[in-house]
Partner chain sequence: MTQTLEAAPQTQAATDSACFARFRNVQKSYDGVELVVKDFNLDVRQGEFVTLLGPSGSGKTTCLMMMAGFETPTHGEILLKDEPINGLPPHKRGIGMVFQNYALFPHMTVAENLAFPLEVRHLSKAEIKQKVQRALSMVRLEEFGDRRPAQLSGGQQQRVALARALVFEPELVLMDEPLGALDKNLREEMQYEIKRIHAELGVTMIYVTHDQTEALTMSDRIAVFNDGVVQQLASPDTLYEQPENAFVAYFIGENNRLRGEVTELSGERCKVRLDSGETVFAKPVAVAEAGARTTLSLRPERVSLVREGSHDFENRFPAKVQEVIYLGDHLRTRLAVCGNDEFIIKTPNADGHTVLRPGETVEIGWSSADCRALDA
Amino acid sequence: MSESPTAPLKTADGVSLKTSLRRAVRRSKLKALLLVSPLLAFLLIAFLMPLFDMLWRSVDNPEVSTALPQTSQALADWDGASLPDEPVFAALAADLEAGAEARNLGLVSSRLNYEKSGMRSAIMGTARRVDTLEAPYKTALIDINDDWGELATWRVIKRESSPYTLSYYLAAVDRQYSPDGEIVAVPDYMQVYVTLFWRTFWMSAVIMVMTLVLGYPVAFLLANLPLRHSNLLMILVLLPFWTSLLVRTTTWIAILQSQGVLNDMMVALGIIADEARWQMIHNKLGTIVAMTHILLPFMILPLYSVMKTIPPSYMHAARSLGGKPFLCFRRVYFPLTIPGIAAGGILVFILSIGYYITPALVGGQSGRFITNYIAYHMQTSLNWGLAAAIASILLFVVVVCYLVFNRLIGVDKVKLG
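Give just the one chain, in the form predicted alone, as a structure.
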């Protein structure tokens, strides 16, 4: 008897065709996953893990709770209205004695010193004499260092006993906790980071505009010149990529300094007097000039990739309809290049706010970016929490810029080559 017309089709081994197709799809997906797994592992190890580690360090606060565990526990029920009672001072003495034996008070003293000046000397000085103390510990500790008799000292210790803190983020935006625990602005002479953030953003925007103004005509020539000429011009555009960043930066120092090539030429031509040489290095101007040159190819290449796809017939048709050259360019050609402008603009802007070598070498004090202070806290002050907080804020700004860009223009319209 023949099979029913509604019976499922089967393969030679008796398995239904639908089941066989599902197995084939699963095998193909598994093969694709195995092929991309090295890339996923690389992204996880080289990108995601450092990123999460940075975000964790910006709020991680283990120093006080680890080095002063008995004090942290004793302060848990303290109301903060008056000096703690004798058990808290006894717990501090026990923690300092244990820390002096283990030689692990350096981190906690530095951490508390970030929050209140003088805490490092108070902790280290007391630890050297704590083995000679006898009860009552409250009077003995205050006799060693007056900071132990200040209410603000104990409020700082209790606040920083938490394993998480916002202190690094507050410091990154020139804020701090007051002795009463309120968030207030730091003194004017200590306000650094907000100014640096604004300087980084507006100078990056200026660099982006400069690269657009200089790169647009070059990209236009690349897209419209005959092939033999455009190839030569493309080599000149790509030449900076084959030169060390350090070499290009130091070359601009030689060109722009007071006794440099450009000033010597101006003096020789009689444009400026020898005693009135221009100061073009170790300031904002030096940073903008050097970084515009370094990042110019990142604007030219996206523009060129878009302009090369625009058929010349569009402009010919506009001219044949009676349009003047500039009108045809403004109404026909320029709108078609907006994806390239957007791609080059966001690329240059994001690269600019992340630069720190060039501003450090040619920017002086007035031309440095916020990234230079991230490097300073990572390498010199060793305040990794503050460095991570500044970097996290910078990352957040970049993500916001990306989302705004995607909302207004659309990432799907971006062409990078």
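Write the structure block of the form predicted in complex with the partner chain for the protein whose form predicted alone appears above.
Keep in mind that what follows is only the chain, not its partners or any molecules around it.
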């Protein structure tokens, strides 16, 4: 060997081996890329772009800086210690006049109203009378609306004149800026989201545990029964999986409602009195029962795929070495199924915290998830920024769960069958 082992290898014609390898595989790489390109394009347009658009909306804050450009600029040098000087008021008057003419003050007034109630009427009221304004604008504006004489009003405008804002995220965790610009909790009666986040998380955890408890024995049977029986069982597991989600959810309503199948049966059997029918739906119980049922296959299938790979000889070996059946299960079988438990658990948990239809239908007021409020802000209140902020927090939690899982177990363990 004349060449040192570290020297790059070359092919017969003197081209480096790496280059010629790259050349050789380029064609097949191109072909592969071409084959997946329709899907990539679809994902880009239908998934990635809307996703980033939503993420962007959670911090995007264009209203003040575009609708009140002169005011924003004039406030840039303001120290916030006392009321701004005449030029700032003059700038506001000019902005409002331009805005009234262009009729584009709606967005900025509701945007500022999120931060400080009364801002909508202050802006819209002033804009209606902006023709009558004359210098000095400071006193004229304060005459029209007292809010212009408050330090807090100007602080809000200055803060929100930045093109980016954290206030949606603060609102999503029941926080807000105080008039002094500090982050404080919103009043008790307005606190909604933190409770909802926690409820979503703990109920998802309960659902995950329930699916595990119910699914583990089924997965064990699936993996260990003779093929003929296990195929039948597999069909029983998959059948609801293929049934419409809405059908399954509404079936639970029919079963669990106070005039429903279960209550009727218990009344007929004399277990409960007719007047004391159980409230099992439109509350947390309803959500947990329905979602446990719906998500069960997502626990069973990864468990099954892991259990299928555990040969019976492990348990045989453990038994022949003198272990009692339960001890063998605990020391040998169970540890080997942990990847399946983790895979099923993460799958059910992630799916569960993002679930929307089922909690909306069977959750009532107390069994709703945070997702139902995302929908509310998207469809009813039209506060898309807040919806985007809540959704981003959920996305963040999911990504963290995924990363932790991938680190501890490895994402390749998630297999459905």
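Here the structure is a predicted model, which means the values were calculated and not measured. For the two forms, the rigid core is made up of the largest set of C-alpha atoms that agree within 1.5 Å on superposition. Residue numbers count along the first chain shown, from 1.
**Q** By the 2 angstroms cut-off, has the C-alpha of residue 43 moved between the two forms once the rigid core is superposed?
**A** Yes, shifts by 2 Å or more.
**Q** Once the core is aligned, what is the C-alpha displacement of residue 28 between the two forms? Give it in Å to one decimal.
**A** On core superposition, this C-alpha lies 4.1 Å from its counterpart.
**Q** Mind pulling the C-alpha shift for residue 404 between the two forms, with the rigid core superposed, in Å?
**A** C-alpha shift for residue 404: 2.6 Å.
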